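Shown here is one chain on its own, the form predicted on its own, set out as C-alpha cells.
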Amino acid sequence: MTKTAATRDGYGEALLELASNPKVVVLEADLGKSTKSLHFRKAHPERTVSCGIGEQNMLLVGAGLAASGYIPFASTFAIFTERAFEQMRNGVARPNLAVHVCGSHGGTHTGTDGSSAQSIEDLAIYRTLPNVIVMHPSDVVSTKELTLQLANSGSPSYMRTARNKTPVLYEGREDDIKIGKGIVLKEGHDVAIVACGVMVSEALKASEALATEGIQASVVDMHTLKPLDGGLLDQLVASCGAIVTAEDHSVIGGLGGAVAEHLTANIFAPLERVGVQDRFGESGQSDEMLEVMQISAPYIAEAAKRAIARKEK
C-alpha cells in the first residue's frame, strides 16, 4: 500500500530540524495547529512570535528580524497570504529580505472549506514579484527537504502546502530535490507532464494509463515555479515534442502560465494547460474536487493525446 503523508508535516518537521540554528523564529497567525509551526513553538516558545489574527502584522514584523540577521518563518493559510500582500511586496521582496512564507491549505484539493478559502491564485500573485523564490512540493519529504534550503537561501520566499495526504514519493531520494530544479519521475518520449503538488502523484497515474495504450510520457515534479528549471524544459521539448503542465491552481499564472511564458521565449512545443479553469471552486472532499475542476488523472491523458496530436499536425 502506497505510504501517505501531509506536505504541511514536512514543513512542521524541518521547522524542528532548522530549531539548531539559533537565527532561526517562527511566526503564527493564530494557526499553528493547521501549519504545523506548533512542534516549533512548544519546543521552543522564546523564539516563537504569535503575531495573531494580522497577517499584514506578521510579515512586517518578519522583514524586521530578517533586517536583524534572523531567518523568520511566517504561516497561515495560502488565501489569508493574499491579504498580505502589500507587505510581502514593499517590505520584503522590494528589500529583498529573507522572510519565508509558507502558505497552507491552498488549492481546490482542500475541498470542504469552499471557494472563500481555496486560493487558486497564490503561486501566480508570489510569482510576480521580483526576488521570490516559489515553490509547490508534492509530498512530505521533499518539502521537508526544501523548506531545510530556504533557511540557507538569503532570499524571500513563497512555498504552499496542503492539509490533505498525498502519496510519498521521495523517501530515501533527499538527495534529489534542489530548489530550482525539477524532478524527471518517468521517462518517455511521446509527451512531457510537468506537474506540482498534489497533481505531481495525478500525473504519474496518468502516464500508467497512457502507457497501456502504447503512449510513453515523462513525469517531472516541478515544484520550484520560480526560478523555473528551463533547462530541464528545454530537454523534454526536444526528447518528447508535446508538453502538459498540471495544478491544483488557476491556469493563468500559475506553473502553466510559467511553462508557457518559457517555451514562446526559447524552444517552442504544443502546450495543454490542465488546471482550474477562470472559475472558482466550490465545497466538497478533496478527491470530488479534482473531478470537478476536471483535474484528476484521466483529464491529464486526455491532454497528453491532445498535445500530441497538435505536436503530429
Second form
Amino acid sequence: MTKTAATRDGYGEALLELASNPKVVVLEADLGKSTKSLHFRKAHPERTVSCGIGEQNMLLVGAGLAASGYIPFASTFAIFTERAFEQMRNGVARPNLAVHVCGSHGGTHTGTDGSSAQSIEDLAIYRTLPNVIVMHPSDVVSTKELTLQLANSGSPSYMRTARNKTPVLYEGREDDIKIGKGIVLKEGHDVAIVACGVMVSEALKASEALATEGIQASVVDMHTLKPLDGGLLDQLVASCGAIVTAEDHSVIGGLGGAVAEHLTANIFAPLERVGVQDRFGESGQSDEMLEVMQISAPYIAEAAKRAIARKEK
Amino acid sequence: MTSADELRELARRCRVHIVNMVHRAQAGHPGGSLSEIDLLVALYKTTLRVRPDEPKWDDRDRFVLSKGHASPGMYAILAEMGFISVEDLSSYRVLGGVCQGHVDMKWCPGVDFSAGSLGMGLSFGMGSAIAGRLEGSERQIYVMLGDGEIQEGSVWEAAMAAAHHELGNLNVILDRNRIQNDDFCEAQMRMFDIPAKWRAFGWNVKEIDGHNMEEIIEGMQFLTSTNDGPSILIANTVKGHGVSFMADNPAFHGAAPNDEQYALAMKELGEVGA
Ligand SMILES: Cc1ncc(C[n+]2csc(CCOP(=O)(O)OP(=O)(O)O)c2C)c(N)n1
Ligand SMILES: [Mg+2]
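The structure above corresponds to the form predicted on its own; please give the structure of the form predicted together with the partner chain next.
So here's everything in the complex, that chain up top.
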C-alpha cells in the first residue's frame, strides 16, 4: 500500500517547526482546525492571531506585521482567500510584503462541500500578481519543505493545499525540493506530463498506463507555478516534443495557462491542458469529482496521445 | 395558523431528518442546523408566503439561508413543506443530488440564494428587498445569519446600507448559538453587545429564546409588523440543540455522528426503533 497523507498536514507541521523563529506569527480566520494551523496555535497562542471570520482583515493584519519585521503565515480555505484578493493585490503584493497565504481545501478534490467551496481559479488569480510566489505542492513532504523555505523567501506567497489524502512521494527526498524548481519524477521521450498538486499522482498513474501501450512519458511535479521553471520546460520540449498539463483547477490561467504562456513566448510544442473546463463543480467525493471534471489518470493518458499526434512529423 | 405544539412536533421531525442526513453522508453541519430549526419551522409555517408547488412564484417572500452550511436544516423544512421529497434528503452531499453540501438555488427548488461563503446573504437580501420595493410588492425578505458569520465586514456594509435605505421589508434572524467553526465565539472573536451594535446601525431589534416556540412566534410577528426600517430577531439558541452530545459542543459544528451516537440521537429525538 502506498502511504498517503493530506498536504494540509504538511503545512501544519512546518508551522510548528518554524516556531523556533520568534518572528514567525500565525493568523487564523476560524478555520485553523481545517488548515492545520491549530497545532501552532496550541503551542504558541501568544503568536497566533485569531481574526474571526474575517479574511480581508486577516490579509492586511498580515501586511502590517510583515512591514514591522514579522513573518506572518495566514490561512483559510483556498476559496475564502479569494474574498481578500484586492487586499492581497494592493496591500500585500504591491508593497511586496512577505505575507504567506495558505489556501487549504483547494480544487474540486475538496469534495462534498460542493461548488461554493471548490476553488478552481485561485492559482490563476494569484499568478497575475507581481512579486507573489504561487505554489501547489503534491504531497505532505514537499508541502512541509516548501513552507519552511517560504519563511526565508522574503516574498509574498500563495500556496494551495488539499483537504484529502494523496500518496506520499518525497519521503527522505527533502533535498530535491526547491521553490521554483520542477521535479522530474519520471523520464520518457514521447511526451511530458507537467502536473501540480493532487494531479501529480494521477499523472504518474497515467504514465504507467501509457507505458503498457509503449508510450514513454516524462512526469514532472511543477509545484511552483510562479516563478515558473521555464528552463525545465524548454528541456522537456527538446526531449519529448509534446506537453500535457494536469491540474485540479480551471484550464484558464493556472498551470496550463502558465505553460502555454511560456511556450508561446519561447519554444513551440503541442500542448494539451487537462483541467476543469470552464465550469463549476458540485458535491461529490474526491475521486468522483476527478471523473466528473474529466481530469483523472485516463483523461491525462488520452490527452498525452492527442499531444503526441499533434507533433510535427 | 399552526399551533405551537404542532410546530414543536414538526421541528422534532426535522431534527430527525437533519441527523439522518449528516449520518448518512458522514459529513456536513449538524450543530447549526439543529440550532436554527425551530426558527425555520416557525418561519415557514407561520410567516413565509411561498408556494411549494410553484417555487419560483414571482411574488413569494424570499428566504436567504446566508449560513448556507446549515443546509440540512433547510432541506428538512423544504421536504416537510413539499418543495422536495423526503427521499430527496438522501441526496445530501451525493453526486448529482438536489441537496448539495451548501444550499444552492441552481439545484434545489425553494432555495433562493446559493450560499456557502459566509457574509454574502444580507447584501443579496438587500438587493431582493430593493427589487420588491421597486415593484411595489408587499413581499418580505428574510435572511438567516450565523453569529460567527456576522464577524464578516460585508455584513456590516449591508447592515448600514439597509438602514440608510429604510428597507422595512428586510428582516434578519440571527442564530445566536455562541459557537462557530473552531471554537466558541467568545474564544474566536468577542462581539460584545450584539443587540446594541444592530441598534446603532439603525435596525429594529428584538431578542428571544430561539427554542421557545411561543417566543419565536411572537418574534415572527415582530418582524412582519416593523416596517419603518430593517429588523433583526436575535434568537438565543444552543448549537446542536435536541441531541445531548451535540448540544453546546463545538466538535459538532461540522462533524457527523458515528453509528453508536446516531442510535443515541434517534432515541433522544423520540425515534426509537426507527
Ligand atoms: C467567507 C467564509 N469564511 C469561512 C467559512 C468557513 N466556515 C463555514 S461555517 C463556519 C462557522 C460559522 O459559524 P456561524 O456563523 O456561527 O454558524 P453556525 O454556528 O450557525 O453553524 C466557517 C468559518 C465560510 N463558509 N465562508
Ligand atoms: Mg454560530
